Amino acid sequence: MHFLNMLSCDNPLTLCAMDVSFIQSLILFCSLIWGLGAQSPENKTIPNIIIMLMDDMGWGDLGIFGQPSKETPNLDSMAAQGMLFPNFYSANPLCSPSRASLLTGRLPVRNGFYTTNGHARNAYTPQEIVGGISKDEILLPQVLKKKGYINKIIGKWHLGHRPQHLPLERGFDEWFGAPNCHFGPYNNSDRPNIPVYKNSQMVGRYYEEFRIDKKTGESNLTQIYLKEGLDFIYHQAMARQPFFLYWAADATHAPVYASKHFLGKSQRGRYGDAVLEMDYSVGQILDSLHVLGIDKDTFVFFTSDNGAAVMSGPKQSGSNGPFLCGKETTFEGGMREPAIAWWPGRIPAGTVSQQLGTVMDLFSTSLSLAGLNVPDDRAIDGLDLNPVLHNNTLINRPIFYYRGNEMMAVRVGPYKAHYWTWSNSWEEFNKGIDFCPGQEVAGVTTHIQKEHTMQPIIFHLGRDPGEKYPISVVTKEYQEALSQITPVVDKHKQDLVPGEPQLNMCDMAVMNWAPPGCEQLRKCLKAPKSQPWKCDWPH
């Protein structure tokens, strides 16, 4: 038996929670014994690709972006060794649509990850959602397979939990993680606990085999996900096989958690503990690439799926730095993300790019790195950032801010124009749900959907990153900015062909009652009778 097989996650609550430094030592030992070292050019013509996607992590959570506690030394070092993107965006202010866009290179309104049940409503994939990523969409791992990549996702999928939507049906070869958020615990009567999968089979459920103590915040999940990542990298390096690792750990999503070693260590409280452990994990993964001699053959990108969930309060959410509001909104705090590209010897160290980027660019950029073309039978919104990465070139492009089926705002250069404003409804706000705590801006953070299409609200994000001071409509600057923005918006709307919405219907019968593999674990639950309804999306 190969010795790393002893480190499998068959018993995740014990073995996988071991000190990962032991695994690193074993990796080093093996690389020395077998002389792995750097791979020769004839065996390595295309790079490995690692995308690290955090969950609800804010732009202001990194020391490199000014977080005063300075508790992200590994991410700060990653930025010092690579390229920092201060102007990088998610494709949506909510998790599921943003993740769908990363893997398809397309806006949610194109790939179907939106709803038409209400105007400008955020939608995602809770357990009761009927839909998932459309079979007509082409995902990044499906294309990478053409060049022999082995693809693994670790952590949260969130693109549909029914069997036909799961990762191994959409181009991934391996998976360890869950299809939904780690909400719970549930009583398995009204609602089942979320399953955790190893490849195509359930191996337990959150709050059962995979414990999360909501009272103390303790969970070993991040260590499990780290071990899975290190194990995968090691095996592909030994096989000299190009790989794509999508590492989507979710400890920074409420309810936030950290392993015992990290609990109570941050000046920022429990959320900071989770960030500390994420930072540590990033450092371990980058160190493993060095040890295995494949760091110069591996492109790594770190970012987040949307802004910090400031409505959850400081104990359960992060910081969006100087930006307005947070998750669920199309203000800067909802969609501006921390972003770092790392590739020793290929990306100039210590560089800062002012390029406007989005998670959709990771689709096009990854395919270009692999020597592949993007699909030519559909609109692709992601750009190939290779000229930026290698030469710090600036590519002129707009950023579109969508909420559900509505384009709320657009950024062209330093100017951002709001065509609609909305934080959340008065009804939700009066329940204590505040998407912009302490940041109300009159006429901007509105609690009704307010249209501004005849006279957009325009901000200069260089001077005013917090979107507090709209440019006066009577100024020459406003008119010149509007003259640049209007044709961009007109062309976008003229060319837009919305996809079939996948997030309209809900049904209690489709929840995770009996996932594949439940029989062996005796974890199958009886589903209720199917009674579909139109999902209600309040935000």
Second form
Number of protein chains: 2
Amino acid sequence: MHFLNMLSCDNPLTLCAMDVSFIQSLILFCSLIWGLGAQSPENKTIPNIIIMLMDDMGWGDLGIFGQPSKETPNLDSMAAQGMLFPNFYSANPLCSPSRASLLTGRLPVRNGFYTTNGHARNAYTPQEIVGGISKDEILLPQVLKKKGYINKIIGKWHLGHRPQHLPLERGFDEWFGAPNCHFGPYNNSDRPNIPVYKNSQMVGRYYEEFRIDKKTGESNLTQIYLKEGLDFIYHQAMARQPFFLYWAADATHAPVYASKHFLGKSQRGRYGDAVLEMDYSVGQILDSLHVLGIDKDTFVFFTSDNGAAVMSGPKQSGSNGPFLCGKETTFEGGMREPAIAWWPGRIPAGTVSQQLGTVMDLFSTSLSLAGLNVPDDRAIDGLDLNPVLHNNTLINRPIFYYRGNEMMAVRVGPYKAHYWTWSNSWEEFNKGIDFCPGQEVAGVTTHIQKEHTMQPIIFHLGRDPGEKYPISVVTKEYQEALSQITPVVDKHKQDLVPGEPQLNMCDMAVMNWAPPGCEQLRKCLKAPKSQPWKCDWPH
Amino acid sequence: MHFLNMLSCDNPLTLCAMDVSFIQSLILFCSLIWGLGAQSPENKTIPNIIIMLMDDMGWGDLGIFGQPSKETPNLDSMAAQGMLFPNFYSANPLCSPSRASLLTGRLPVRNGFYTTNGHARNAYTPQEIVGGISKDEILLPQVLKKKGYINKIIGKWHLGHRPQHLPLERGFDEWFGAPNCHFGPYNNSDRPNIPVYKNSQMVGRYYEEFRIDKKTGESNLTQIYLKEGLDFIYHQAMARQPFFLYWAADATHAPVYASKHFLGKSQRGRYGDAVLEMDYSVGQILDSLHVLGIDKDTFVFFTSDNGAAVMSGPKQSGSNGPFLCGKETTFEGGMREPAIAWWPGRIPAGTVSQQLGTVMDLFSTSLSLAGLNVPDDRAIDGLDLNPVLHNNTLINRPIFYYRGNEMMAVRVGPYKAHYWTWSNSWEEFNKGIDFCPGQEVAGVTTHIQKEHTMQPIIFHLGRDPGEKYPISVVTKEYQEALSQITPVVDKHKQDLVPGEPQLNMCDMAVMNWAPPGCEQLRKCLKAPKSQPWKCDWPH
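Here we have the form predicted alone; I need the corresponding form predicted in complex with a further copy of the same chain.
Next comes the full complex, this chain leading.
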């Protein structure tokens, strides 16, 4: 029997939030009875791995990263007990490619999560996308299985929603969540609502069985995801089973939501309420590791998939702190992420690492922790961060900022060189879509795709994290920085073998009309006739 | 004998930095020998007070407030041991008025530190200013003397440099520092270099006896100020003498400087080097309180005089984090300040207060700590923060944002209403003087003085700390916010009795030609004939 099922907290879920001390007591009690307590299972040498990936959360949303409201006590504590990474990056300024990179350890341009329909266009996996993660890619949970890990994803998948692309086909043993964003509600006639899956079967749809009230912002989804997470951890701990939990809750993605208990509680409005609930959930998960006595056997990493979606306005988006622009752009606000590593007794508490890191490093680092090698038949962009985590070593490595098929910028040490600049088109901008609200930097946040390959715009991100003061090209500093950067870019371009682009084709027929499991639920919908087209990616 | 004089660390001062553990051992040794140790003096009920006021340091310059470089370990520790104030304000976006307000507990428009030469102009105390702090104002150290405090100011005074305005005339017992900014070097013929005072006598001039190398950024002034501070604290502790130390080092004001040991050590360039040295100095001062056993008897407050001077560019200025614009403006970047209160055993460690505070509160709070009342014959803008410090109470109070003689904006709860907006004139802006680099917000960062008194621009600073999304005037939220704000503004304007403006007149004859003490040093210069004029304040 699932211990959480013993609690009558399905409805209202606010009770769940209130009952956590009871849950903790219960876990402790069970642990003592069953003789686990704080002991590590014998001979256990490989740690559990938990990756908590936020959706559109910005660097500046955490107290520890300077959010004025300071409403993330659990994340701030996590940092105080672990290692903070102020220079950590997504692999892309957009959700799907960044998530594909996290699980493959490879840049989107290599793993295929990009488009060639236009130059430097952001592409992702809406319902009408035909593609998904290529069968030729090797995903983290697939490799972890070699060492007996049980792998679960909770929340948003976003690597393709057609049957062959779903998590259980790609190394995960369990899933609770959805394949696409929680956009909607849709009418189910020209567009179906997004299904929610339990493992390989749908169990309902957003806005139907899984309510999101767009008017009030109320939804208990985060509480469900939390419960799913705690339950999974508990069972693996009881079974002394090494596990990988990929906890990808999405409440901070527009339309943002929170459960009743958290609504109206933050100083920041609805977005802040969602952050409060995420922070609370992180705290609950870490607490459960303590109580189950597996905290010293579990590596936990917290980060986000891309920068805050500042184009959505202050009620639906977060903060990128001092950084320029946000999601969709290759300025720092689009790709600099909050990041915390936590592993009591192994990662020194209260440390700050200035290592340049990316979500792709979680692939390499996790495999290294599990005693596994990364695939040797392909280029891997992820770095094994273990020397950083254990000895606060600094490893020299560049960061590449891609938009679709174009390397827009590169960071080497404190210097960032922009080879292409673009926020979005004048056409979109004039419609009110603003990726850089209140942050126009002349010649930098351009509304045409501007090429600077002959003379990149260079910033010193140490003294100018906001990318507001380009270094003059006539200075010695510019020339020296460029001379460091050029060979890195040349080598990267020389070695690069772009993957087959997976995000070029769209078709209304591939949408979530009749996901597996719809029959039992009588929720199958009729698909229209297939009429594929080249997807239009406007920015 | 001054214990610090026993150390041969006058030159090179880098040795000082290295020898601190020796100094600490020495202090500890002396303390033990002399029987002070960790004991509090008997019957001592009033605490020592230390106010550390930074110059042009921004909210975003501290790790704890989100500086990506995380190079302020001592300040971050201070916050971890004390109370952090993310909503703390200067009294003005400019140095002199803000400092006058700190010491009088009154807005510049009341204490006279403003100008009526133009509408909404920032005025300060350059050498040619005729005025200074009015004799009718009551300064914090003057009141503290009633309870037997010994008062010292170290660093920048900035409340007038003519003899009648100097610190020892206004309640301070000791001074080491300068009356004006460390601008220069000057030629001493049409403009004298700024004198450095020890108490009531000059002991040299900047760029002469007190070197600042503008090319390399090297100066040992911060080390001198640190030494002065440690020495003063030590002697008062030995004498069991309650003291007030106003430590106003100015290395973070352009031209920024640092001593040799710190130059080139930060990730942020020269400005970051100056911050490193400030952070180090704060750590040394707090450590000395511990070692002398008076930490539990000493209230320490750290803050800055105004926002980072972002118009000076990234090599000479700091960061305002997520806030709009900087020094000289009444946007958040001009007046939101880093702020930390520290008093081990009295202020709960690791707390965050969302109280709206201002530097003027340091006047009222300090007097309350000393068991003194604020003057009852005049309006006092400062709030006694003791209930906040001890019980994390929240006191409802507005923040007024003045520029010269005009109330530009007001904050009530999370809402800020702008009644006037102005960054600077087109004329200045077109010359390249930019108070909001990379941060133009249409209709907000205006280059003309724009009146909005009939319909203020309102922001919600919780979800929009960067003042980028004005709340639509047709919303219920706007109307409700305005209905809260209007009576606060009406009352303020009704009760306001502006003080006599002290910063209207300039005269080359009043400059620092022949400060007291110049005769002995043979450093008196000849003043030109008096030709007063109404000072021109361009912004």
